[in-house]
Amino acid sequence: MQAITNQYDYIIVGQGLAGSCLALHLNRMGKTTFVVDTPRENRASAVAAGLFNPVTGKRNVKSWEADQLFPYLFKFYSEAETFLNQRFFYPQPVYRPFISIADQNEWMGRSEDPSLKSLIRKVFTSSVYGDQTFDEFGGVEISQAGYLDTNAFMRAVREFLKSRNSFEEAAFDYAAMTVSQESIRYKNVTASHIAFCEGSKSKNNPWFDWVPITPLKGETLTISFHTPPKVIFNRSAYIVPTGRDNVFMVGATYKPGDNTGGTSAEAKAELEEKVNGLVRLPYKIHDQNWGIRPSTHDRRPVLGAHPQYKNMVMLNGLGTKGVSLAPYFSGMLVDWLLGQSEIPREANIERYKSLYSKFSKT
């Protein structure tokens, strides 16, 4: 018997943060989606702590495009909770202890900077959480921060897709795809477009293997405390709740170019040292996890169409900031697909177009 062909507007490959946000955006616009993914292999999204913080980096500066990204993510995840009838979004301040008087003075000055003022909830000049952390010089509370329970979010999206018979749990088979300018056929599914949200797996995609997605390995620890932290502590390392009772995630290491699987004793020692320098609380290590984040040389996402087939698009390169980048840039991609906006060059796949003829095997 011949298989029945199922017609959708979009096929989405990958259901990590990028693919999940893209599917929600498209469904909100009345578009039908068919998602192909192997959830157990979503390493980067599945082990991510889900922390979002508008003041980051070694220099503790405002994140790129924070003024657009953070109001957008608050609205997106709040609406997603209502739509999916699940809890996974936890806004709350992040507390960064000062390490010296000089550090305190610097942040006092920053609190008057108009570009940062709205993000600094309060600067403390004396200890606030001295029973839990080393903050004898005080600390700063950052607003517009918190965490997303990434596994709960992706699970809720997956269950929604399954309820619509729009999810296949399988590795995507590139050989089973037929492409034309008008349509995409994959096995018994036909769609007008296909979107690849594969993260570091894109190196195996014969259509987009020319896009220089760089592996960025990160490792985390799962720990518990006898007395849980009162807030999210973040300095050198972060300690973030997981949604499970008295279970926290510590992270993360940062190894650009490392594509090796598995955990390492070196990373464990590094994370333990950082935890011991951040909190006074006794803790117990339960597990160590790893993930390969998809990054780019300029630390900007990659979105847009294949040079040859405009109905074949990519959303990738979210790096360490997937929770904050995925809602905004998946929305931008949808707006572009619907002809409602343009993709700026700094995030556009066009910036790598010269590599297509050089390396593509398609």
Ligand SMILES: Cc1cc2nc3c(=O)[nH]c(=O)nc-3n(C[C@H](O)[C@H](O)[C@H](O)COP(=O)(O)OP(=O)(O)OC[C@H]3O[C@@H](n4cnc5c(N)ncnc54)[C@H](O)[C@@H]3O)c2cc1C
Second form
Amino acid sequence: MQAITNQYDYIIVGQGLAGSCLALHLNRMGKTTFVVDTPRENRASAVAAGLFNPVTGKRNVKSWEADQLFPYLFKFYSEAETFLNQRFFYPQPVYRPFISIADQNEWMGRSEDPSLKSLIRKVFTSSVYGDQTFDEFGGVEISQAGYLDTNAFMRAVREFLKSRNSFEEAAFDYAAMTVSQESIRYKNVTASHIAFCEGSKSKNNPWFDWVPITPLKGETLTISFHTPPKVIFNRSAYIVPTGRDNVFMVGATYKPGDNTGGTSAEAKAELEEKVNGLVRLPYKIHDQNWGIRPSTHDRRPVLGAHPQYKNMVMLNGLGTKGVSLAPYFSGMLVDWLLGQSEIPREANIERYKSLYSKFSKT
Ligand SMILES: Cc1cc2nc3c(=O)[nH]c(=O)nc-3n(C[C@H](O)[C@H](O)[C@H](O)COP(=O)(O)OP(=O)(O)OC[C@H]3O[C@@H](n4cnc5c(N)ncnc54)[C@H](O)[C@@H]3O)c2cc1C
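We have the form predicted on its own; now please give the form predicted together with the ligand.
Shown next: the complete complex, the earlier chain at its head.
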């Protein structure tokens, strides 16, 4: 450890999307942070395609809290690009081809719905990208969408933290931590607070192992095209650009409860079938990847303090939507820590409080 000072405001464990966004919020408010992270290759944030899209799910509805989350994430990542002097945020519309006249009619109706109007850029009733996709019935362009190059974002945050001597690449050693209501001591570092942002690994944390973060395994394909897609195509699967020239990510599979590592032939076949049903363009598969999303039974994030220590907090449960949830909920956690806002019940760790007494080992 090369810390110049060993006194910090916050220790943060985990530097995926959750820890990165939290560290940025705190640093931009003038708070000092010391971040401990083991950047495993298959952590969810490094595997994610980075897509953000306010209209999601099988029924294509406005995603939860989209009216708050999406304007917030646009501001947050744009300001982060300026602050970190790096590029990683790529807003662009997502195009969803219609599969039938009925599908087209449904979206025509939806485009009149006041709650969805601002998210629908344009409904096309005839083919627009017919040379690339199967859109003989037209399609819909969703606005407030795009992708975050998650690896470039996390790299930029890490470089920033390293430049302040406040990053340690290591597994956090729980046995080396002592806690009191006033302060946290970890090895030779002291801080007033500690925040755990450990994703699916939070089960290993003896202070928060009672919070039911459930694994949701996902796999992706990395592909390239002779002629690249003109837009992000999204229907059943998505094809999203990456930071690399003519390299795209196809995703993702959903396997609830699966905590096993490694890729599978089954997921590859599923994704190939979906790409073949989405684009006409010939492509080459280069790689297959996997990761475990940190999910919850009610698909809502979890934030707040440990029942015994108000200075020990967690931010987790970002599930399938880390890119859009992390900026807003890390900001909410900071505001709550500063006594400036409440955490709503549906995202509050308090909803699991009854499990604390049942399962806690601490
Ligand atoms: C295949 C796949 C595709 C996805 N695609 C998208 C997408 O397109 N858009 C989207 O919004 N979301 C997507 N997601 C979901 C998104 O990746 C997650 O919601 C998000 O990354 C969770 O971030 P996190 O920081 O909570 O967890 P993680 O990314 O798991 O980060 C936790 C970090 O903490 C570290 N850590 C844990 N324990 C310790 C410890 N004891 N000591 C030190 N370090 C520790 C880990 O090594 C890791 O670096 C996808 C996920 C998968 C798996």
